[in-house]
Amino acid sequence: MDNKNTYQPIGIFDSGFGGLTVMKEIVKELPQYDFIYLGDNARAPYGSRSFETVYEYTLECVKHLFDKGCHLVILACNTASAKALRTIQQKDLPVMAPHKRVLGVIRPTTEIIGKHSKTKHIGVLGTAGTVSSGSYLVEIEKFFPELNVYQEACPMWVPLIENNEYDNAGADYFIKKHIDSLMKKSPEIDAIILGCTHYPLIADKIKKYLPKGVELLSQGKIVSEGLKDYLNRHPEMDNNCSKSGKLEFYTTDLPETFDKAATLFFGKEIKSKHQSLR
């Protein structure tokens, strides 16, 4: 099954743990499909690397998936799909692997957010280099003009989410701050994206400190319900993917490591391997 002309998995990359919680979905919706999941835990964060940076980062780990057989890869990171995405699907796809696909999530999210806002006033949560690039309001503009968008950037909950202290009451302190921040921005604020991967982790503590009836919007779902429709209307690029219900899970870091953490973000037990990048 590993010959690379037979096990062409799906590729699901992030710069850490994030993506699981995308990767979760997308296997409850597609579990009949190969998936190869790949986190560069050894650079991460991204959210405060250079656009360079981040898009010399995102490329190699895309062309690895590549080599391991993957068609198709996700980019299941807010700040890859900010800042590495377009230009790899417009400048590097063409030339070194035409039939293949690159997928971000920021897309996806911003195609339907107009759909859950009555006021027109949406807020975005997320890290500093997903705010700071732009991409939200860009795509968000794109299908829904409109729409009045605000974004706050939270630079304390992945560290928190990461080092399992988001129980604490600590980061109730840095949860509120964020929320209190963004809802200041504009009080008719009614959808809020979870614009990291992370943040479903903390989903029911934002909630706790949202006013009653905004309603708070997680990637994974709607990443997934995504994926099969698009696999839906490209048939060429699902022929592609083999469908024998494998997972598996590579770091660039300590496998150890990472199957601990990894474990409370896909929600069930993880077994990686390292991925050497050199």
The other form holds:
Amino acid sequence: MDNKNTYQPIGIFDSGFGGLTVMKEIVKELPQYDFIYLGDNARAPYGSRSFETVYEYTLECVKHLFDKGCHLVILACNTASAKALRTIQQKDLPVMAPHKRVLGVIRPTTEIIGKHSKTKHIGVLGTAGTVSSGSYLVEIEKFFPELNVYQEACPMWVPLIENNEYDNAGADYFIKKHIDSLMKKSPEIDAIILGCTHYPLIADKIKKYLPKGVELLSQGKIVSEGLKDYLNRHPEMDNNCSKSGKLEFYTTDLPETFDKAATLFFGKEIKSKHQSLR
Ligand code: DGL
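Given the form predicted on its own, corresponding form predicted in complex with ligand DGL:
Below, the chain from earlier opens the complete complex, with every other chain and molecule after it.
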């Protein structure tokens, strides 16, 4: 099927702003493709919500992206990848859209993490939902069973970032608290996954409290390289992705508010539109 003349962007979804840190790298890696971003800011954060709620919200947003012409959607959100992706892939897609695909951010991260640790002790920082789902433990076990994985849930970090309080002194207390707690679980940790797409915004603060020599891994580059590789291996999907370099942004909350903060995450000015939830 040749879809050269049809607008078929790649969808990128997050509960709020975090997915923009991933989209920024994806657009750098694949500038010729069209992309639509959807942030569910009206209902963020997802981190402490139940499986059912995260699944229901994520599926609704994926459907909106399908309606806008996407054949491929990336859940640029660890919480949604941990709590909703499998059900969407196994239960919903076969009946709803058998030729469309939804991919997450946990799998590409766990496929490469083993190469970053010499001590074989690694850390995962994430939302309460991502940590309690155990998704990182299960996926890392498949690729690098020799690794010892220590997780730390940081429930205050996303609210601090979403509310633009992360650069203030008060944020340091919560950042240090969780870094200390993680490193106490194993002082041998030499690589840490930022298992939440919001966290790259506070990477510098996190580094301040980490012992020297510990590598901090953001997912943007990992996911963008993984997506490029996926499109190379799936020409039938690549053919369903239009390529005119167009970027669109949608938020389920107020576009004016979104645009202000989103620019910090994306590194460029953004003009978003409203996506109604009903
Ligand atoms: N960016 C989401 C993630 O990667 C944030 C989760 C939230 O909304 O709490 O997990």
